[in-house]
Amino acid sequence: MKKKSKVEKKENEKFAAFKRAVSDFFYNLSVKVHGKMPHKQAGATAIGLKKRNDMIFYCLMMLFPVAQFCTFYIAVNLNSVILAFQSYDTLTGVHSWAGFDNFKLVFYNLFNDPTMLYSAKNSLILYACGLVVGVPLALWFSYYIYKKKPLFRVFKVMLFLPSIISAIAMSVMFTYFAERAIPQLLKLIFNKSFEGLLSGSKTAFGTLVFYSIWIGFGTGILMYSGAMNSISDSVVEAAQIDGIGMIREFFSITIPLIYPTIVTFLVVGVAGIFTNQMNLFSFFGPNAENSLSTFGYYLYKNTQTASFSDYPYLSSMGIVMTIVAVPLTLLVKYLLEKFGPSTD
């Protein structure tokens, strides 16, 4: 701790010296421009100059992040909103006002296009599986690691490893495992040929759901176990003195105390209904079967392969999904906070 505090102290001193140098530069510049200050006003003027120079320093430091936010968030999203009400003529290369025509086409396709119907169904199934299977398993494994049970370090590494390995590398390894290793193992056991899990029409979707849940364990376990480690030892010790068991401790103490973290993941998961592509692009590129599509994959694939004439339609679809996702997310957040467990 002492070494750490010394390093932090040196870094703070360097930052303070840099700040003083900038302030002195602007102060000296002001003195050269306005001449020597009267003696009576020197103290008050120096304080005013220091405040002004501090503000200039702050503005200079904030200039880049603010410009980046305005360019890559506000401008990009504003352009998407404008595009949603336009159409593009491929012959003349001119944008023209289209009113709500793009939105009408989006609503028509949502209820009539088979790909959109598959996307809606698969996105909801993926979210439900993550909610019913993924979240409880992540909580339980996090609790196992938090209690430092046998082989907890092995579980911690194995479950977090997919999150730090390249998505393409993981998809290649998993494809080899699902398409070659498993069918070969089943052939040895049953003396019968089997299709690959990803190429088989009956097993592809279930395999992708399993992969999505498994690949998402790392972030969940990292956050949940971190929240569990912040629980006061005195609370746990008092419960153990009263004779509480491991399962009762999990449901009555651990879950209520980390409930805000759980709420965060559940709320983000609701928004993910419209963005999660189920790793389809990593496995199939833009050539995945329509029956496997999700909202996230549909938007990502079409954006990657779109021409200028397609952008207005995709922009309007993004706005429609945002209009649906925002109130739904806020409603779920409100219900989880209102009816969730209390720490009292």
The other form holds:
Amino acid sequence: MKKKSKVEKKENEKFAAFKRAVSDFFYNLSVKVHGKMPHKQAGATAIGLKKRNDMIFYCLMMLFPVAQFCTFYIAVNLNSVILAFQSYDTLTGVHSWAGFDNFKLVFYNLFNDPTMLYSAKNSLILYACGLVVGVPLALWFSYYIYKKKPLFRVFKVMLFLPSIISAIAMSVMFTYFAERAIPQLLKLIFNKSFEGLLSGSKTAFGTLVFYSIWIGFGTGILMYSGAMNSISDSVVEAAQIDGIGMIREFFSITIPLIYPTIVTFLVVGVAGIFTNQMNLFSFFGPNAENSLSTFGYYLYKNTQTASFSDYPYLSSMGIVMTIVAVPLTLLVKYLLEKFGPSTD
Amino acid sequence: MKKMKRWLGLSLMAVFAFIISVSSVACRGGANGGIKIDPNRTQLYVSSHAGGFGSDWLTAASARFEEYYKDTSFESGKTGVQIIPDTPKTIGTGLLADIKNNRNNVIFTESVYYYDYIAAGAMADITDIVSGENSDLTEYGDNGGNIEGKLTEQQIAYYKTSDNKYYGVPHYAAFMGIMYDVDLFDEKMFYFADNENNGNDGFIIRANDKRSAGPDGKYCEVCAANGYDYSNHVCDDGLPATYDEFVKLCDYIAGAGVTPLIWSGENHADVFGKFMAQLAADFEGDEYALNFSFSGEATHLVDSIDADGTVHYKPATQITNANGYELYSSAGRYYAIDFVEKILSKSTYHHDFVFNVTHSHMDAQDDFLYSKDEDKRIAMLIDGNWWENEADSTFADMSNGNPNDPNSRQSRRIGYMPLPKATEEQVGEGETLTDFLYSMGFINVNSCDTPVKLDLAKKFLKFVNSQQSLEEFTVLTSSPKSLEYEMSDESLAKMTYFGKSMWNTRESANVVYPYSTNSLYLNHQSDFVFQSGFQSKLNNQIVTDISKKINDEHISAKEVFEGIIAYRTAEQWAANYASEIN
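Just the form predicted alone so far, so send over the form predicted together with the partner chain.
To see the whole picture, the full complex is given below, headed by that same chain.
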């Protein structure tokens, strides 16, 4: 029994040694394999794959906006630039090179057509009124709301309401107010007939400027009060400990700290000189009197009624306006940033 | 709390689901105008601009077309046709911009720059049904002939391209004018007597007093025989023959406690622009076409105007592209402004809201019609010939939908007043109308992709221009189509008083269309919308709203006219149209 068990033991040992050898072989092989394709390399591959996937995702996400930008901004504007140097023959439907003829006509009309002069004058007056009246009032109301003074929520809603109601609905309501309610009220007071504020030739422009400023209030207040709310409480508290009053706080702390927001509004406003149509189309459609026209309305109205052959002229006018607007906007931005209050 | 949130979430989801399902159902209904697609018939999509002329005519024509082809198969497995109507608001360049995505096969619209549409490849070639091998209208009940045969020479010259092709057919005719309440005129006897010195300032005293001959200069034999019974007879006897008589009539009407005139305050600039164009066309006659063709002899160019309004003419002048600006000094233009100055000379001549921005064209129509039941009646309305169709709901409202009610569209007598003449010498010369809306029917080029649809679309376009369809359109809209055709007695009997008076005027009038194929016109079409030709330089300001300026500042017609000439100089003309002049 013992003998048998000794033999068995020997055989078992041999088998165990063989098993170990095989196992060692595979282990060593595994180590070799793992050594040649170490985990370090596998990690790097995962990162590469992730990067590649991220890039594909990014490209796919950007594909649509980039295509849209290329098509509807670059291509359209490029087409507009090319169009400005062409003329169009309606009968044959052929575009041909016109050199600077369209630009010559634009400059001729700029200096000879009183409508253009009125448009320039009105556009500048509208901007100036917005600058002198609209911006300070919006800042002051925003400050009032920011300081949470009595009824600030009511003011906030009242002033912002015109911005969230549809532009057409607002203009209809305002038209009835200006054309029916006000004359009726004046008649009751003075016992004589009065023309509507929009149809009266002496009151129409002032009413339109008022409406434009009023309707733009909401956005201004939202942006300014938002910027004011981001002012650090510690700065305000420190100033208050130093005994600063509300007015001083407004001019010395609030305005300098929200100055970048004000600059943005003013710069956008400069560009708007050439595009703002003063809500003329909402009130009068294409029939507003020339004396009320702005650059924005002039271009919009003419584009609405244009035939193919009118587009080259309108394109060149758009380019001329851009040539004036771009440096002017950059200049205003530069001056405001250079000479504006410092946050230091 | 959690339960409440869950319930709130579920409720919100239910509300959204409801809204989405309702909207989708509504969209489906709206997409086909509430019509269910019949899978057993071939569909044809037809659009008609949602303007004053409405779409009742399309409904009626569609029904007859469907009936006509009810047993005909246009594609395998289907028999008959189903017209799916659409009534979009978009017109002109807006329509053209998106035409490639427009599913309508046949489109009836207005404000069409015809050659721009052709250049954009928006319209199918329809030469075969207008003048070619498939143009014979006999199959639809006409006694031979084709659509081209119903066009005037001026229309053919414009619509037929240089390679002898047609892409569109004129649609409805649009004329500005003065509508007068015949019931009121009869009741108050607002008619001129033949005897100017009858002791009543020249107006009739009794209904059967002999009346003046009116603008046509001819006494109406029917009127004389029936004692001026205008209950079913349309006639101009007793109506103002000249601008001065019109002003005299306004004075007389105002004196009777009636408001003589109303028009839309919101659209007054547009109304007067088009109305002055109409007055100018009436004065100029065929010469009015020179404003678009720039080719021919002008005999009405003003040399000077005396303080009393006497006009001195230049010798006949040959108009070419080079001197087209000369036409801005045409007498028709001056007299049109003169007429406007006259009717604005007293505030008693018009309604209070005629310059009020809130007063729409439909408000003006309503005020005109409803005034019948009010203390202060209104005698005349300045508007386009589509006004009656546009005011259909007002008539229905006033008559509770009863056609026999005295306030119904069928019962009320409102006439299209033949335009008075600028001078006595012109009385009897006949009226010239200008059709200014550039309306057109055409086949969307998309239809060419489907031969079945193209064939059907051509059949439909031909069908709506058959004699029966033209008459039906005229009866339903009270307005003529822009084609040459007759009206049967049977159809005339179905028309409203206004429709008959409009047709009478149209039938006897000369119609001038405001277009040509002159390159100067075609390459600057938007400049030659005639009403813009009244812009005047006054105090170094270009005034577009002439009527308001005259009303506010009492500027004379002569000043406005001289302002037009000061603005439209040879230098300006040369600068703007250099390429066409050289």
